[in-house]
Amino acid sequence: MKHKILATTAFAAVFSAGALSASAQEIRIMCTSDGAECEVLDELTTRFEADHPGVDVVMDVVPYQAVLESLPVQLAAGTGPDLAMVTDLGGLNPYYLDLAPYVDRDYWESSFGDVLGWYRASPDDDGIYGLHMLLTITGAYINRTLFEQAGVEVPGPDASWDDWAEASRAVAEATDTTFPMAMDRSGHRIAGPAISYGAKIFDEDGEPILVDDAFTAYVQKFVDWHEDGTMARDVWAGQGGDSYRDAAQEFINGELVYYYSGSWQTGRFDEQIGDFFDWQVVGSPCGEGGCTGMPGGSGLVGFKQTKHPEIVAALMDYLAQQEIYAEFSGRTRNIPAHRAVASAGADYEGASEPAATALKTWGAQVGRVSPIAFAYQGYRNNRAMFNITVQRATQAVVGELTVEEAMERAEADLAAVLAETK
């Protein structure tokens, strides 16, 4: 590839100038994943090492919570890794290494233009900071076998949340299944449904508001479902603060009819469910605001505190090349953010028929994502807003606050965050 040759030549000049000495130069990657992402990334970095003698890439695999909680502390103290896989894309921007001086900007803009802005500090920022490795979208899975056993028709693509709740309760009752529905304990996860209900998240001037009548209406419905047993209560009520909790294991065990999570679970379900039951991706329910999930995912970023910025940039540029990126997407069974790879289609070699179908369905869902959801994902303070949502909605779920009180607290929380950031 032309760009690869140009990039390699450019970096060779840097390396020959002394950026890479004969002694090993170590760079560390903090990595977390739901599937094989860290394993595949480790294999790809081994190939990079072979092409760059003297470079030693160390992969530190950590729990997701460590990236959320420990990484920001390390970066603030100047003790963080050289690179990391992150989901707080804009929130960690002050620590990012700008790749623009080291890479072919035209290639990166043409390949990843849709998501580069998620990593930037503001609309005026034109830096290149992140390689979006995993494009995700939130939405639901169903246990198709349970629907068939119950003789309940699967709701169509334009079905509402109420339609799905009614169907899931009917299936659970007919099959004696433990939980009709569950949703990951995450402010990101609840955002898509709220936007589908009509929540605007931002005012007419683009300033964040989070809470409006539609947002409150969805939270009220969500709380009601926990009270009447529609939603698996322990997923949200069993955790404190802004701790993350999913319900993947309940779904894998056949204890759950309808699971609202996201595309990143596809590989895990393909591997662990096998032929235990038939499962299916059904996207996001519809409402006044559309049928939207939340886009997102994780990206590889370098940090400006690194002692080896040229090596960090070279590694990220290597992973950004179409052939390498396509291999990563195919082997990890993720939706590609690289335009050319997405257009050509990743080769999901080894995926079962259900997994391959699921990945294609997830890809089709991207076109249904609301512009509000894209804007929310790119907003620099979205992590704080997600955390506010989790904390206050949980207080309403457990009965500590009414929904009205929880939303008033959420508004006050957001005002405090905005005041602090300004």
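Positions refer to the first chain, counted from 1. Under this definition, the rigid core comprises the largest set of C-alpha atoms superposing within 1.5 Å between the forms. Source: prediction; values computed, not measured. Compared with the form predicted together with the partner chain:
- Relative to the superposed rigid core, the position of the CA of residue 371 differs between these two forms by less than 2 Å.
- A displacement of less than 2 angstroms separates the C-alpha positions of residue 397 between these two forms, with the rigid core held in common.
- The two forms, fitted on the rigid core, differ between these two forms by 2 Å or more at the CA of residue 77.
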Given for the second form:
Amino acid sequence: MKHKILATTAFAAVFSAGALSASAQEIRIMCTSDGAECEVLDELTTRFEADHPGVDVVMDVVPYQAVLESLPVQLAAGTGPDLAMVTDLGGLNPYYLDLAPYVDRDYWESSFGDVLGWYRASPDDDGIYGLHMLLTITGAYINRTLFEQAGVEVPGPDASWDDWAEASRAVAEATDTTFPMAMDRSGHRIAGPAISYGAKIFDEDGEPILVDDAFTAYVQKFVDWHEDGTMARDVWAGQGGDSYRDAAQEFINGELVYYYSGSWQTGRFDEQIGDFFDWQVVGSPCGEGGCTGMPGGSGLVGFKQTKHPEIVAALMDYLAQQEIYAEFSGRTRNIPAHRAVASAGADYEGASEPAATALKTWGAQVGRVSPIAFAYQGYRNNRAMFNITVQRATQAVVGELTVEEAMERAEADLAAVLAETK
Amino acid sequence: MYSTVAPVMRIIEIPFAFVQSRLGIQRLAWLFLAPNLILFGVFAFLPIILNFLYALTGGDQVLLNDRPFVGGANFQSLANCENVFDPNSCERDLFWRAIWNSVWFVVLQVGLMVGFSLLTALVLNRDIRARGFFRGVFFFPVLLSPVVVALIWKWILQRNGLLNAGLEVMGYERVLWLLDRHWAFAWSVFLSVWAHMGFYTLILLAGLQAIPRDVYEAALMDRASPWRTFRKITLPLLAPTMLVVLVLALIKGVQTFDEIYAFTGGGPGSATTFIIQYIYQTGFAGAPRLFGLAAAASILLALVLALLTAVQLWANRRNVDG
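Given the form predicted alone above, what does the protein look like in the form predicted together with the partner chain?
Every component of the complex follows; first up is the chain already shown.
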């Protein structure tokens, strides 16, 4: 009798598990973040699950490197997740699920019109592929306490790169600070200043050129600043290849006067600097081409290899709703890409005064972004162009190549990339 | 014992005897080899063939079906140089920078490694106090993970590192060891020697201990000087072991990647970028991923390694044959 009960129970368990797995629709999200993004996203998807019985959303939190290096290979092999948080917005377009048949196009166009193009294959493409969760802007932070200690006036909002370099040097000298200036080792970071210097990045037909006189002039200036000690040599010369490196730790440690990075550092600085010193966002310096930073960020995309396109689209549409999106932006301390949320202002509840001010300043910087910077961010091969910039500019910084040679190499590299990816 | 094993053996024998009667003894050997051959085929031979196929294709797609056939274009692109001694004159300048960095690195690292290993082995072969302790000390770095080795030396050599702190205490200026191309390269060689020397010291020590003591006693009776004893007895009798050490160190030197990648990232610029890192960056870390070019470079590297391995096999055979 006992054996019979056990056998019946086992049969029932196996049967019900089978039935459950047949009805449960599991979708997996590959997520990566610097802050609380994955955590908040997980909470929001749990609410989505409650509204959609039978749907199981699994969050795989992975290092950023996995999204950059492993995800493209997984997608090519057909073994990728259903959704992922990506930063190579246009580069992965061939794998994206077009949400247009599943969502209200008008709502998406009116809410995210500015950034939907970043996920598209070409200007003729009108698909809806990505939900831009984090809008970022590159720009600078200053250690305001050091400026006050040095008695140096903080340059105004229209100050040029030269004005900032001079002021930062004066502050570093007066306060015996290790580094006057630093910029993240990234082609994305150097693009904004180069565009402010007048670099066009694309020719009149919209084809990428990367190098022109203005671009070369900025790289020359950048190299000179490394030679005279204005820029922290440790950031760009401390690495090889096109690896990323930031100078956030140097800024947090109070060893840096002026740090060109981006809006995503705000949360970290708020948390780690605390009362150690006063810091401030000062945006991007100005030049002939304006006072632009580079927009960017990361977005959630669905992949067409998913077995549950309706659920993927439903989840993305849920997250795109104004109330949910506003909660995500507020809790993760990010600039919203959703127009209505941006105009209403995200509620950064619990943020300190410097962080709230910083986020407001970053929000205002969006209006100063050059159309060239927007186009560059949306260009399919921009990652290759960023990498070329880092590799060649570093060679000029360390003296392996002259600036002229480095720029010739950059042009040749770009031609090779375009030939390989046409 | 026999009474316990024999019945078991008789049971095991039945299926084998049956298979042998069907296949014959020659084929039975293949049957035993099959599992290993299958594993080798799937995980070694197949990737080698795929690597060759990738080297003949272009584009940035992952799957072979989607990649256009380009013949020898990748090899041609790598070899397209006006002067191979000047990377700036080459189409793929970073490849040639990596090649020359690797050549200089191998020459310096192997030379220093063999020299220091021999010196250390000679000292440790003597009847010194705490010999066992010192053998352990020299071998210890070999046990460390390459990333740990890199981090230890990074902390010592960085701007605010231990070495600069020491220099400042002594009244000297800080030196940016890892931000200067020449210093970074020199420290990379040092780090590599420090990390691997213990392994080669151990091999040479075993070689030294295999030299018969009576030869030294005879030299002592003939009043041969220590230097003459070293030159005329130790070195010739140690030569076969030295050759093995040399070839092993050469192969390992050409394959250098992990510890230097963690140490300098290949920089400043491309000063410490070696050939394996070039292949990794070209095929996996860059954008777009040029699998064809990376595969072509890895084939060229494989040819060099095959040559070095052939030398090692020849040296081993010569040792065995006396």
